[in-house]
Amino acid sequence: MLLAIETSCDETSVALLERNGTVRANLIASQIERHQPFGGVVPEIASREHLQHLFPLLTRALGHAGAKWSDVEGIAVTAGPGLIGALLVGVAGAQGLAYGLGVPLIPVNHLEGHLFSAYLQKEGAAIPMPARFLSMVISGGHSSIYDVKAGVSTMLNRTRDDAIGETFDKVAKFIGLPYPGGPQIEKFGREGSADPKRFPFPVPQFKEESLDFSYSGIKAGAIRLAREHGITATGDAKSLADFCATFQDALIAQLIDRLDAVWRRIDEPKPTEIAIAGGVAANGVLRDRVARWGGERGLIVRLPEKRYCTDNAAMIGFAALQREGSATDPRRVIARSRVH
């Protein structure tokens, strides 16, 4: 059985997986309430929370899985990218456990965890991954599309400025909605009377026909509109609903626009599957539109279980199962805030 640890940002998570990808336990200690007063993640608070929650979670995960320490055959840990203080807590804990248990330690790139997460299931073994698929990772820190061949990922585009989840959070904070902003924007944008065309936004394009995302313009435009029309969380309910629906529509429209452009430029034979991943992949409107986009092109669309969208250790363990040959001496595992 593989033990996995994830502490890259503001959620402490521990998981236990079988070699076929069956998730026996996946526990998460969320820090949302601790960071809400600040409208975003405070690194120092995140690190201290990881220190407090990591080892109690380990004990609970073993109990949840009905396992003993002697059942652990290897340990996977997020080594980067992420908040350096938060990463150090997980890496140091994993190193100590690997030494104590005499088992190999597998460092995992956090983004690879997201890339493969759509193939994890709520129950039972993971879905077999094809030899090639597209994966769109969209979260508070990442907005990129990858071409994944035989488990090796190639980045096809990235955001030039803000990530989509970060944009949700910043605009939500400006109008007075609580952190995290994405679920709040989706909630109010789904109001029955919401008009998604009341405050139109153009889809940003680059002169050099770049495939990259760019969300800073939409963010600035949304804040300007909110200021001009007096849109706040405690203001006119109809205006708030229209604003949230329009803003969300603009963010998703750019995702679909770039996804379509990437798809058209990929050489034949094209992938037969596309997966979406990351915290924003839990957005219901986005899931519907990507599913429709894929269906129109005859693609299998892999939508992750919502429990595997946000940061979690199960996806880290699953990524490690694809990289078992990368197990190393625990002393050689280094936490890195950026991974190139």
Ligand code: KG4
Given for the second form:
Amino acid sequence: MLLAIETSCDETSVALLERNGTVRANLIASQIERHQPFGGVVPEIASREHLQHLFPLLTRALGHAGAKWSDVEGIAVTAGPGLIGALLVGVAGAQGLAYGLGVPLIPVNHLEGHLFSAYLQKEGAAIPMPARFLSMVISGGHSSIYDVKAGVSTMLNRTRDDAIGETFDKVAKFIGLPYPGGPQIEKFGREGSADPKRFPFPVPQFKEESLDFSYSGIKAGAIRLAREHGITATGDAKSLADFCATFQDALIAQLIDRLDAVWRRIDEPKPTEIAIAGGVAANGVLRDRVARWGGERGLIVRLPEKRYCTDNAAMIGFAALQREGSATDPRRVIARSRVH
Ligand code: KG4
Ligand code: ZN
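Could you give the coordinates for the form predicted together with the ligand, as opposed to the form predicted on its own above?
First the chain shown before, then all remaining chains and molecules of the complex.
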């Protein structure tokens, strides 16, 4: 069995997987409540929390999977990108364990974990990954579409400024909703109607040749509109709901617009499958829109289980299973906040 550890940001997570991608345990200790008073992740708090949670979580994960230490044949760990102090806790822990157990250690790029995560199932073996697919990673730190061929990804676009999740979080914070803002905006928006006349969010204009996302305009527009209309978490409930619904709609409209621009630019034969991944992929309205967009083009759309959208160790283990050749001497693994 493969043991996987993820500590790149604000979730400590430990998973156990079988070779075919069956997830036997995937435990997550979320630190959200510890960071909430600060409206965002505080790196020093994150490292300390990982230190506290990692080892108890390892024991629990083994128990959950009905496994013993001697069943662990290899260890996967997120080596970057992420908060360096947070990564170091996972990497140092994994190094010690791999060395002690005498098993290989596989460093994993966090982003690659997200890339493949739509193929993991709640129960049973993973869905076989096609030779080629598009994967859209949308999280607090990333908004990019990748062309994945035989497990090798090529970035097709990126955001020029803020990531989509970051935009959800910053606007939510401005109106006084707790961190992380994405699920809050979705929750309040559910009761509202998206009326672009009442809240005219700026529609970014892109030059024909650009495929990139850009969310800073919508963010600035949202903050201006919230100020003008007095939108706050404790204010008029109907206005808050309408504001959230319209803001979410504007973000998703751009996502689909750019996805379509990327799609049109891809040469024939085009991929037949698209996956989405990352925390923002948990958004129900977004999932429906991507499914509809893909359906209209005859594509297979892979929407990850919600548990595999936000940071989790199962996806790290699964990425390692695609890269078994990259196991290395545990002492050689280095945590890196940025990975090029
Ligand atoms: O993948 P993730 O857990 O961490 C990063 O690697 O960034 O993503 C966290 C992001 C946050 O910005 C959060 O607001 C967003 O995902 N998010 C959502 C939803 N759930 C989480 N955004 C929109 N709707 C959601 N339901
Ligand atoms: Zn992530």
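Residue numbers count along the first chain shown, from 1. Superpose the two forms; the largest set of C-alphas matching within 1.5 Å is the rigid core. Small disclaimer: the values here were computed from a predicted structure and weren't measured.
Asks: Using the core for the fit, does the CA position of residue 208 change by 2 Å or more between these two forms?
Replies: Yes.
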